[in-house]
Structure formats: C-alpha cells, structure tokens
Amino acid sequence: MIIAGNWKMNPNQAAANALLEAFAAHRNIFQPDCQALCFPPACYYAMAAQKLAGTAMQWGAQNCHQEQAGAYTGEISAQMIADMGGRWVIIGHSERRQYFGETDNLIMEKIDAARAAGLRPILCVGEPEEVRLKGGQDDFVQGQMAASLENIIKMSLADQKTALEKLVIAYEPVWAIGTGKVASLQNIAEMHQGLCDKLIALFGAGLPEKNVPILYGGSVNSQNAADILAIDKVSGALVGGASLEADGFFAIYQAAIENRPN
C-alpha cells in the first residue's frame, strides 16, 4: 500500500511546519510495507527533507521539468528534487494538463527525466465528466496510459523491467477531485482492473511481479478510505485536502494498513 498527500498549493509555511512535525512525531506509526509519502509546494523541499530525515516517511515533487537545466524560469528539474533529497514526483495530474496543457508526450518526457533523475513517477491518469457521461473512460484513460509511457514501451524486456519496478499509476476522475463527489466503489474496481489489464496487454512480461501499484484519488478522506482500499486491484491513495491534516491522514494511513494484502 501507498498513501501520498498531494498538498497542491496550500498550505502556509507555520502550517506547513507543524504538519512535518506532526509526521516526524508519529514515525512509529508509520509500517514497511506500507508507504507513506507526502508532496509539498517547491518553497518547502528543505523544511521537508529535515523534518522527515530519520523517518520512514518520503517526500517527493508536484512536478518537475522534462530537460535537466536550462533557461526554464520558474521550473524546477527532477535531478534538482533529487538533489535536495526528493524520492518521487507526480507527473501528469489532471491540474497540469487542464491549466498549464500538459500533453501525454510531455508527460512521457517528464516521465524520462524523473527515471533519469533516480526519482520514482507517480503518473496520474483520469477522465472528465462528461466523458463518463458517454461511457468513453476506459478509452480515455488507458489511452492516457498508454501514450505517456510510450518510451518504456519501446524499450527491451530487461530495461521495461526496471523501468515499471519504480512506476505507480494513480487513477483520479477529474470530476471526483477537490469536488467532494467520489466514484462508486463498482466504478473504481472496473477502473483499477482495466488498468491492470491494459497493463498486462502492453507489458506481459516486462511488469513486476505484483504488477505496478495503482492507486485511487479523488476526494479520498477518512470516513471512504477503508472502503476504497479494501477494492481489489487498488493499492493506495492519491490524497488531497485530507492530507493537510494530520489526524486525518494517519486515518487514511490506518484504514491502509489494515487492507494490506496478506
């Protein structure tokens, strides 16, 4: 299982501050196979990487750059998150592509440059409303998967291997996300399984043994998450608002532990 709280654009710094302190204060909670991660704005990496330095809690990026430098004002290389001890970083979540127009092929290069950098990418993938409303979203989201992970495709068994060892997949319906609206449990375990599927009829034998996590989002919170992770196929959550809480993100956490697979 993983639990990762996308902080997104929030919250303050004396926020921010006693949140870390809080999860370096909890460390015992956090359990091997069961991974918490958490994703702050870019002014709080350092705060980060000393708050949670003995813990077993990661931290990673919202975003990072397809090139490694240049004239890029205001981004921020994925080899720069590593550098500042960075384990992951999130490419592709909904709010990229619909305000800064994130293509899959960017995706796909930022993908590379976060693999390059050694940082694990959590790609997210996920349809709008009003393709759920024409019965499109397996389509559309597998097809989301499928062109941002083009190059790892066209790679050899031995490197694809490697490759999907460090991949996490997270499905967020970009009509569940901040809205307070939640897909059904029946809609999330079609979702999670045609993932997995297309993920079989793409890699057969170049995916891991457990296959790549895929993790739920959108408008995950403590009173749903028990429901949601015990889903087959889903292997954690993507978590926003919830996660700028502590007790309520070690809620989420609890709710994971306890839907580990045996």
Ligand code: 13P
Second form
Amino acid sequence: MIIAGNWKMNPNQAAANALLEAFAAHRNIFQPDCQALCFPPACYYAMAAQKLAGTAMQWGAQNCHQEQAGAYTGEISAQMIADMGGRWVIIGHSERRQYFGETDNLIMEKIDAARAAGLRPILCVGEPEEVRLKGGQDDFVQGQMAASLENIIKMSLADQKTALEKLVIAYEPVWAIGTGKVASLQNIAEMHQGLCDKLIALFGAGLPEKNVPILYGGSVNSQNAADILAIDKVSGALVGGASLEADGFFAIYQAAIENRPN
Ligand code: 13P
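Now that you have shown the form predicted on its own, what about the form predicted together with 1,3-dihydroxyacetonephosphate (13P)?
Once more the chain from above appears, this time first in line as the rest of the complex follows.
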C-alpha cells in the first residue's frame, strides 16, 4: 500500500511546517509495508528533507523538467529533486495536462528523466467527464498510459523489469478531483482492472512479481478511504485536499494499514 499526499500549490510556510512536524511526531505509525509519501511545493523541499529525516515517510515533487539542466527559467530537474533528498515525482497530473499543456509525449520524457535521476515516477492518468459520458474511459486512460510508457515498452526485458519495479500508476478521473464526487467502487474496480490488464498486455513477463501498484485519486478522504482501499486492484491512494490536515492523512493511512494484503 502507498498513501501519497499531493499538496498542490498549498499550504503556506507555517502550515507546511506544522504538517511536517505532525508527521515527524507520529513517525511510529508508519509501517514498512505501507509507504507514506508527501509531495510539497518546491519551496518546501529543504523543510521536508529536514523534518522527515529519520522517519519512514518519504517525499517527492509534484513535477519535474524533462532535461537534466540548462536554460529553462523557473524549472526544476529530477536530479535537483533527488539531490535534495526527494525519492518520488508525480508526472502527468491532470492539472499539469490541463493548465500547462502537458502531452503524453512530454510525460514520457519526464518519466525518463525521473528514472535517470533515480526517482520513482507516479504516472497519473484519468478521463475527463465528457469522455466518461460517452463510455470511452477505458481506451482513454489505457491509451494515456501506453503512450507515456512507450520508451519502456521498447526496452530489453531486463531493463523493463528494472524500470517497472520503480513505476507507480495513479488513476485519477478528472471529474472526481477536488469536486467531492468520488467514482463509484465499481467504476474504480473496473478502471483499475483495465489498467492492470493493459500492463500485462504491454509487458507480460517484464512485469515485476508484485505487479505495478495502481493508486486511486479523486476526493479520497477519511470517510471513503477504507472502502476504496479494500478494492482488489487498488494499491493505495493519491490524496489532494484531505492530505493537508495531519489527522485526515493519518486516518487514510490507518485505513490503508487495515487493508494491506496479508
Ligand atoms: P483531491 O483529493 O483534492 O480530489 O485531489 C486529488 C488529486 O488530484 C491528487 O493528486
């Protein structure tokens, strides 16, 4: 199980400090087989590295640039995130696709950059409401995933295994993000099963033994987490709003502990 808090462009410095201190103070609740993660904005990387040192919670970035270094004003490379102590990076979040024009091809390059820097990428996929209303959600999200993994598809079996061992997928239906509208348990189960089947079709023997974890994201909170995390192919949650309160995050984390596979 993986429980990841995507802070997005929140909170202010004092609240970020308080949140990280709460995580550090409750370090004993974090279990080795249930990975807790947080994704602060870049201005708090140093704070996260310092406050989370000695805890089992890891942190990552919400985005990275596809190049290693250079004249890209305002950007941050995967190597810089790794140098600061970050271990993870969210790539292709629907807000990056929607507001920053990120394409599947760019997302593929960012996954490569993350891998080169030793970061674990969390690749986000998810359909907008209009696609779901027409019933095209399976092809849409599986297409996003396959297009972003094209470079991994072309690798030798051994390299594929190494790459896939680090990869995490997050299914986040766009219409469920920040809206309070959660996908039904049946919808989530079907979408995760579809992504799982697609990974098998794409990689087969190249897949790691425990498969690639697929997280669900979209209005997850302390009330609905237990039911969502109990779904067979759900390996965790990518949480936005509810991850900004320590108690909310801990309640979701607790639900994950109760639902971890034996
Ligand atoms: P909410 O949990 O606020 O809906 O956000 C989900 C999300 O986008 C996490 O990446």
